[in-house]
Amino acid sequence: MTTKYIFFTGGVVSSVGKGVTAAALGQLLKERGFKVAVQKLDPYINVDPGTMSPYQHGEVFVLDDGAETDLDLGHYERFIDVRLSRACNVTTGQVYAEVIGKERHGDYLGGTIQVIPQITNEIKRRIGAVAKSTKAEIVLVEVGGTVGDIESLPFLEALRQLRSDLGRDNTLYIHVTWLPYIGATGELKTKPTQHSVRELRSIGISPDVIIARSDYPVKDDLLEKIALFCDVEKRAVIPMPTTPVLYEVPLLLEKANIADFILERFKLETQHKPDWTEWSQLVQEVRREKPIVDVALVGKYVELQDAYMSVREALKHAALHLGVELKIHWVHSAELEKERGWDELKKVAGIIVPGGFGGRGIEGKIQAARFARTENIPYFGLCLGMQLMVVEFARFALEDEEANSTEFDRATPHPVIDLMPDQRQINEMGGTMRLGLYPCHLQPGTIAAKAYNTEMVEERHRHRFEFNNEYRTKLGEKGMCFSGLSPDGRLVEIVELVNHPFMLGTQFHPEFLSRPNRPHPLFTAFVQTVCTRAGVETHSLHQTT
């Protein structure tokens, strides 16, 4: 079968929900028996988001092959339950770096390098590479930003050319727009959508489907108006009202029959009838009134919750699985250093400290780890959260408050966390950390081994520093257990305290592999311990694998 391509563009405003829409539609097509892949085209000139501040771009989502990507790829993987590759995130920086590299090498034989055709050809090559590497039958391609952004023009031109290259039967354009609500008149307005479509058509792309996002129900006469003025079929104008349940979006799209419309356009037959039983059960469980359990997320970017998107979703997955609702208290670690935020911390039944970089707020995270250790509060440390758990315990075990990570104090007398040997000569920041999927051998009888219920796992990493093996014996004698190691025993991957209900840290990022219908085992074990401490009874929604 010839690969089919669905291209997503955005109009009116950014952050309109293209990523979730693409992910949800991918799930609809997968439910019908098709192998799908998803790609994000990001117009920024950075090579990838790995060096960008979380305040600028939210979290960095890491793939199996070590690619540092946009957080939308997390939506793709969670909704569709696929494992994507670095080919699935393309940036302007990557495209221009490739073309300029070829020019310097003489590959263009002295020709003038221009946006058309050299840049657009490279974009098209990268779009085609997804189907080749994944063998996908349908590829969904999302263009970041909004129509009218100057940075997006080369990508949109490439998409325009692809209709001629691939044929109308193999390409489909979906435009996701926003219907603003005018409070004074109580109306939803379609004019911004009309202008957005006009801008898109001036580039040479006429949308086949329009997804009309709104915070209010969209009446049928508005859909007819959009269809008339934007020159699309009435049934191809899909209302998408905001839902408080993120995972309800596939069900809303299913109800709108968008997948059947797309397959009809592609001249494809459904391979098997979709079964939404498990997904509907998941949404019903989200809506069901459940006992509430309080958990604190202690971070340094808590003003922008998207910086911890995967952590938040992994916590929700585990809570849903156990039949409880988590109330996340967002505690800024720098505020703890100023003796603020402690009232919030003292009323929770569990503490999670996620990853991060830089020295701001570090002592606040260490104080949170000390509070969890001394008060027997369940603690889950992810990457930096694991490293600072080690620092805090070392200060206690070695009776020296100067124990630290060399990331924050190069002169510390006890460098319990130190730069990895293969990182010492690296000066560049982008894409140079220990990145991607690595195996971890679990020690029998530990909390980690019981949670996973297996001897070997593979998890995604993103770090430069690691546990200093010179301190294994010293800290082990005081009650620290190294429950997960690299297969050769050289690298510490998981630490936990033996005389604590749950104080565990992972050098890797387990949140990246959690799924709504298959929560990560460590998150499930953490939330279960939190519920036990809070005196809340749990029940299993799905069987954890």
Contents of the next structure:
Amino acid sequence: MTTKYIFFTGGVVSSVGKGVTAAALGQLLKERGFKVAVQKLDPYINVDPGTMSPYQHGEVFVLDDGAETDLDLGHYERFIDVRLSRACNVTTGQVYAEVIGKERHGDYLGGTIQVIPQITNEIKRRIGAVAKSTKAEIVLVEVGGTVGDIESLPFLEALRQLRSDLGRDNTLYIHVTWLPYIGATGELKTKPTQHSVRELRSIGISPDVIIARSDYPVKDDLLEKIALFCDVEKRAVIPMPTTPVLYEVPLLLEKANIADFILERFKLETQHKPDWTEWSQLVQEVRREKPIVDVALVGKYVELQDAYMSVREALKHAALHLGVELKIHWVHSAELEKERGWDELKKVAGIIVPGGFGGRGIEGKIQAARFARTENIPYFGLCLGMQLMVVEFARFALEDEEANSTEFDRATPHPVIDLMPDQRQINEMGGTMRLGLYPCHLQPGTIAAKAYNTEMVEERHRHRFEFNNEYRTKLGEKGMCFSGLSPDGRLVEIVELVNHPFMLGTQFHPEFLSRPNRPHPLFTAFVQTVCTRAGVETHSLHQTT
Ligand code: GLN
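Taking the form predicted on its own as the starting point, write out the structure of the form predicted in complex with glutamine (GLN).
Then the entire complex follows, led off by the chain already shown.
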């Protein structure tokens, strides 16, 4: 079958959930039997978000192949339940780097290099590469930002050209806009949508579908108005009111019959009837009133929760599976150092310390780990959270408060976490960490092995530092167990404490592989122990595999 392309552009304002909408629509098509892939085109000049501050960009989502990508790829993977590849996130930086590289190599044989056609051709090549590498039948392509941004123009021009390259039956443009609510008159306004569609038209793209996001229900006459002014069929104007339940979005799109409209336009027959039983059950479970359990997430980017998107989702998935509601207390680790935030920490039944870089707030996280260890509070450390759990334990076991990671103290007498040998020669910052999927062998009888219920797992990594093997015996004798190792036994991937209900840290990021209907086993094990501590009964929503 010829590959079909759905292009998503954004209008009016950003952050209205274009990524979630694309992900949910992908799920609708997958449910109908099509092989789907999703690609994000990011107009910024960085080669990838790996070098950006989480304050700027939110979380960096890591794929199997080690690509450091936009957090929307996390939505795509979670909704559609796919594993995406490096080809699925393209930035202006990558496009220009490629074209300039070829130019320096002499590949353009003396030609003048311009945005049209060289840059747009490279963008189109990269859009085509997704179908080639994933064998997807339908590729959804989301352009970051909103129409009207200077940076996104070459991408939009490439999308415009693709309609004539591939034909009307194989391309579809969806414009996701925002209807602002005017409090004084109590109405939703369509004018900004009209303007942004006009802007899109001036670039040569006429949207086939408009998804109208709003905080309030959208009445029929408003949909008619949008259809009329924007020259879109009425049934192709889809209202999408804000829902507190993220995973309800596919069900709302389903109700709006958008998938059938798209398949009709593509001249495709549904392969099989979508079955939403399990997903609806999940949404119902989110809505059900459940016992609340308190956990703290101790991080340094807590003002911007998007920085911990996958961790938050993975916690939710596990809680949902166990029939409880987690209340996450966002505790700033630098505050703990100033004796603030402890009242909050003392209230919770579990502590999670996620990944991070740089020295700020490190001692606060170590103090949180100490509190968890000495008070027997369930603790789950992810990457940096694992490394700091090791530092804290080493300070206790070696009776030396100067034990540290060399990331934070190069001169520490006990470098229990140290730079990986193959990282020593690296000077470039971008894309040079230990990245992506690596196998991990689980030691039988450990908490980790019991949780996974298998011997070998593969998890996604993003780090430069590692456990220093010179301390394995010393810390092992004092009660630290190395429950996950690389198959050659050299790298410590999971640590846990023997005399503690659940104090476990992973060098990898399990949060990236959690799915709403398939929570990650370590998150489930953590939340289960948290519930036990809180005295809250749990039940199982789905069968775990
Ligand atoms: N900064 C640590 C390292 O590079 C941890 C990284 C992380 O948490 N992703 O090893």
